[in-house]
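First, one chain by itself in structure tokens, the form predicted on its own.
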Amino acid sequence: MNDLKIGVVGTGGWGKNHLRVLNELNVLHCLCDVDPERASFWSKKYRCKAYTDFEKMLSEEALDAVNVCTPTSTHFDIASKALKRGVNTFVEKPMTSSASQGKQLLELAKDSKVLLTVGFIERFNPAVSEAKSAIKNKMLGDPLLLEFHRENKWAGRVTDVGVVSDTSVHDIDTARWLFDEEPFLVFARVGNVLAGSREDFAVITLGFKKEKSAFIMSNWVTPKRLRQMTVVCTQGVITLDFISQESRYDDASGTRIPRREYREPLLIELEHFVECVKSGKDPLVKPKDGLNNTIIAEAALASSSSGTPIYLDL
């Protein structure tokens, strides 16, 4: 792999994972970061070379591709000078402030033709992954609600988007991929009980084809950390932990709780990356995912400020 060249723009609270697990992949050219301080260390551990400014890394560095790691609100404006240099670009979620963003940055990656994809890790989760597999084979029938809880205090390192931008998408995405198909209407309740001009947690429900639903609960007000989810099917109910990656299966013929190894996700979903920029193959998140759940996102939040479904054609 090391013949590839990828710089990580924005080193904090997740950009620096992305350095880890590119260094280790070996493909970990670069980086940029506006604190001159934070580039110069990850800059020394990592032993390469630090920007301040994109545009110069962009201009002195033969990139093939940058991971986009900053605030949200920066995320249109650094992908879409990467995309008009030809670069392939990986962003994390959300993919942008806005859904009309998300489909100008589209119709940049078509013209470029290169590859653009989101950060929805949740995907690679091999939990998760086992439980598409198993929706999709219908070892419990056909699926009929997912349920998520994902909560835990608020950190502090959020400041430009709220709790359903930042948080609910991976749910949101979640819903989407193991359903395979889009929702057509979204139904929401946000609220803000901290200090912040932000919503703190909400709860957001899906509708799908054939009375299926995703119930998706996310706040930052418990002080407890939890990343669950619930499938329930015609034939049986699956449960998962997506931080431990423990899962039981409950049928009417008993619990099955599959052995497997704990795998990083983050590894899984940049090797898949690495691959897809070498080969040129599609990646598993596609642009088009990320400005849907973008848009479902401020359904959200539309359905919450006005207080009724909001309807869909996606």
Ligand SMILES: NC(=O)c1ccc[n+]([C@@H]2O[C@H](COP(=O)([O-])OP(=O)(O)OC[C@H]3O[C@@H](n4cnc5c(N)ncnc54)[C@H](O)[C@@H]3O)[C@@H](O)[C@H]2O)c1
Contents of the next structure:
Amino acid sequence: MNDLKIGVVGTGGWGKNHLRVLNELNVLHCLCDVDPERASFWSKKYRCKAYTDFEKMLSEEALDAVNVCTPTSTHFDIASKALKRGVNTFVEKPMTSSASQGKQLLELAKDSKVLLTVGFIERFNPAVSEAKSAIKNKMLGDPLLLEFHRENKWAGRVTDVGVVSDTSVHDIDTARWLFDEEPFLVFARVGNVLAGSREDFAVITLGFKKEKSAFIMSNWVTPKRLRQMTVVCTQGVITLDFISQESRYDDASGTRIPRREYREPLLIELEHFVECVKSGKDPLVKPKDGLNNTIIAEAALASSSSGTPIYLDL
Ligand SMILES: NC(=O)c1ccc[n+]([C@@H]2O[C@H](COP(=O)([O-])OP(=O)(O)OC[C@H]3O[C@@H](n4cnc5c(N)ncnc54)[C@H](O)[C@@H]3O)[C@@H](O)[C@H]2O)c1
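Now show me the form predicted in complex with this ligand; what you just gave was the form predicted on its own.
Up next: the whole complex, starting with the chain shown before.
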């Protein structure tokens, strides 16, 4: 018997992975998709009840949590309904389409006293968690510069947001997490060659205290899927591949390539979510992280439009 009842909203390209993992964790109770065929397909596969109307699912099921895996433009509406009902909520990244919606969601979560978290999955990538510990323990001194490459051909899948809110936002979150502080400066250039009216390539510079900086390069133009990070520290360099989870630590004494078992980040992320719902403990990704990542993404777009740096006080 399930000890938690979780409902998944949105069973498309990414939501189907939430279904699989929550089913593995034995907490998948029901699902909802506005596409009846999709809803019915997954409901048969996982033998759980399917809905095409989220409000109906909320009123008919006594759920402990919902996982919102619908397009970004719908996150605010769906997550606010769940929070108003006092249901713990996991929203996929980015938390909302705008910072003003994000602020409202934080207020709702505070009033309803339930858990709200956002799918910044790289924090659960074993190679990134290990880099975070190395930085915290000053294994290679202090971090100075972070460089991110997240590139892939646009599959036409995402149409409601551009590459900054959809893709760069992962690296915005990782940079804030690894430096363990908020950037005060955002300067970006973005452009569009393929993806309809939205930007599909971006270079974002984030400025942190003491000249520490992150360079985030994202695009939907490169034909090859690339997701890499370099962390330049005062006494060495960490290079890491988000996809293969391989990493390498170089310093004056030589090179270390850690051996580590590959683990699915989504499984680690959802195990953590389930544990937080059960225990009431604070999630690793706080609602404020979701909001600040959106504020920074908005600042990047504003910087590109104006051609000037944007200063933030987060
Ligand atoms: N964390 C990650 O690594 C990661 C990876 C991919 C996508 N995502 C995020 O997951 C979300 C979904 O992305 P996707 O690629 O699966 O999109 P998708 O378009 O493939 O799937 C979205 C699904 O939601 C359904 N839907 C739309 N509106 C709905 C509503 N109001 N109620 C119920 N169902 C509704 C659609 O019918 C569709 O099946 C996005 O926020 C995206 O940014 C996160």
